[in-house]
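Below, in structure tokens: the form predicted alone, a single chain.
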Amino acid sequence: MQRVVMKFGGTSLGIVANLTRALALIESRLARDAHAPVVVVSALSGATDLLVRFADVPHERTRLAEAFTERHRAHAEAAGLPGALDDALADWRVRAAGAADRPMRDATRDALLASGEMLSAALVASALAARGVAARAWHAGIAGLVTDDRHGAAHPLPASRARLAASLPPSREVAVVTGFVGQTSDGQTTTLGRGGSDFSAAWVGAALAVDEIEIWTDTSGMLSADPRVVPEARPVPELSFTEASELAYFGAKVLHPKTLLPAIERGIPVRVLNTARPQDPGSRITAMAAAPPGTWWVKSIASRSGITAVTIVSSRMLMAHGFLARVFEVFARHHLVVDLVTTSEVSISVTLDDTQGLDAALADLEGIGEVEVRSGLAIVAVVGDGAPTQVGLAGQVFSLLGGIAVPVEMISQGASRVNLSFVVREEHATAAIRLLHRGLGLESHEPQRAPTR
């Protein structure tokens, strides 16, 4: 393998033992590859939370600035690098002392939130240098990750590819690049949103056309369920891009939902690995990871709570063209993102994750038909490439749920060949996931045999 991107998350760097392992992994990769890896880093665990609080709560800033400083100073000292961050922390204290006495917004806020990643990159570069490894810390925006100006949720622009490739050519020097951070064309710092370091890593990897993107985190791959809900959940060794994207979107916390988009575009494999257990094989995500012919394979069950369902009923919908367009125009105008959709002859039901703006939209929707809003719901997604199209899966899923009297509020099947989704009350989600994990055989690594006709 010639060149990889290695992304390390906050727990991989914010615990001294994990940081030591991360440095050893970088050295190991450097020893066996022709070119040095590009390392993308998150802020130390807990650091971004302190910065968000600092930005939002002016009267706590003195305490928060000291807590942020001490978090990094103590961590550097514990890692055997006393004084490595002194200059950067001195600059931070000057910036913190000069903050205006009001909540921070837009460019000012993003410049502040980037501090965690900048300090993390400086720490890793210093630690590598102390081991005799040539390394340089990079602000991702200066390296070429150019974004739009949507502060707090910026998106990289196509021009980033050429700029990143020019700044980070193959070499024997380890480039340690900030995750989560970009820069507008006029030089303002932007952030990609919480969890955006994975997305940064994928963009850098795609721009450099690397052989693989490694996401080093605190779990041994993408799991068959949330281990907090299903303690016996196991890593899934192989997934397709589509399967992993569905899992990320519907609640799996290992990957940011946007991470895979640049990798899909360039066909670059993504591997999810555990910094604390580097010997574990983790999960490998590629374009194709389907079950063998004649079988189907449910690989994981994901869920997302805090869901709201909106149902619009109108007899005018019957055989009427343009009705759905009117409904979705309302959601678009109020910036409401729809997850699942089901329809009947006279009604349409949709689910929303974020209901900000819903109250304003309801007045418009009530002009179309009778509206019902149900909150306190959860989406459960049964994911496996080809599984939802196989005879027997839906019947098995809903028979299992009926056996423990879990009512299903809404079903979505057919739009995706990898995902069978349904909606239940939040209080029923845990029982449903545990039952399906066991009943669909997710403890096993073997695909299920498709029933014969």
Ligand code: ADP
Contents of the next structure:
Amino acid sequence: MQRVVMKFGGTSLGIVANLTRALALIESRLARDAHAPVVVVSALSGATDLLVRFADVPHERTRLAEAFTERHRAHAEAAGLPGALDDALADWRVRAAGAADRPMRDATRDALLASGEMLSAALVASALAARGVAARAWHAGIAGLVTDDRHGAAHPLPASRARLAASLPPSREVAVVTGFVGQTSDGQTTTLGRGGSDFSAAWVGAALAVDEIEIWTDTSGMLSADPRVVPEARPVPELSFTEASELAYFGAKVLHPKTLLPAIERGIPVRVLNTARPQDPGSRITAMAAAPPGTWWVKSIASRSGITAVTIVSSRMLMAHGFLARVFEVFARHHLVVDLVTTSEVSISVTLDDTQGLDAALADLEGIGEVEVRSGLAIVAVVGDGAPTQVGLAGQVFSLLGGIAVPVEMISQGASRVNLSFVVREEHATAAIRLLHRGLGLESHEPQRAPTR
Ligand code: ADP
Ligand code: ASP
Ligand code: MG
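Rather than the form predicted alone that you just supplied, could I have the structure of the form predicted in complex with adenosine-5'-diphosphate?
The next block holds the full complex; its first chain is the one shown before.
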């Protein structure tokens, strides 16, 4: 290949054995490809959690600053690079000591949160240099990743493409770029949201038109379910962009939900690989064709908890023009993002992930109909290209759930070719996923065929 992006997550860098493997993987890529890979790094595992707490809880700062410094100092030493981060950590201590005695917000908070990625970029660049590999650490914002100013959830601006391409031309020097962070056009550091390094990697990869975006993590690919829920979950070798996007959106933490957008735009394959087991094939995510007709090919099940459902019942809705428009206008005005929607003749139910602004919206919705709010729910998404359009899948899913008496609160089927989703109470989600994983045959390698009738 000409050039790839390699993104290493927190556990790939924060455990010495994995860091060593990551360095070897970078070197072997460098030996194989025409140009050096662009390496995108996350903070060491646990580092961003410490920083978030530091930002939020002023009275714990002394202890947290010490823990953060010691984590990095000890890690550099264990990796055979004693002192490599001393200057960077000294700067960090000055910044920490200067923090005003109140919770941090916006630009101040983002500048602090970026420290985790800055330190791990510095560590990886020095480790490469110590192995005789030309490498340079970059703050992604300085490298050209310009974003809007939504601190904590910033989105890259189109102008970053040309800027990144100009600062990171093809070369034999490994650019080690911070994931998760960017900067506004006036130079303030921003962050892209928790888990955002995957998105950074994809954005940088698309800007540089690389041949492949590799996400190196702690599982051998995107698995058939969250391994913390289903220990026997297995890697899915091939996924389409749509399948992987739905899984990421509905809770497969292995990819940040926005990761695939830039890859889709440029048609760049994304691979999810295991740093600790680089020989495993992992998952390949491309614009591949749909499953053959007649197969279900359910590939994976994802879920997201903390979901709230809002139901609006109005007898006036019956045959009325504009009812749905009025309901959605209220959600839009209060910046509430709706995921699933189901309607009946006299009611509409929607699910919300983030309920900030809901109280104000409820007052407006009450003018339209009777409103009921249920929280503590989970969305479960059964994903596989073509699966929901096959006769029999819904029947099997819901009869399996009926068999263990899991009540289904809402169903959304048919809107998407790849995703059959439903809502259950949070406490039922694990049992539902385990049962479906087994019942739909996700443990086996073979694509699941629709039953012949
Ligand atoms: P990284 O630090 O490499 O970015 P993350 O912790 O963000 O890693 O994401 C990897 C984790 O995502 C896995 O260890 C696993 O617990 C979780 N996960 C949830 N759903 C899936 C899935 N379908 N496939 C793989 N991992 C998943
Ligand atoms: N370090 C950041 C986080 O923990 C970004 C990432 O890991 O992708 O959220
Ligand atoms: Mg992650």
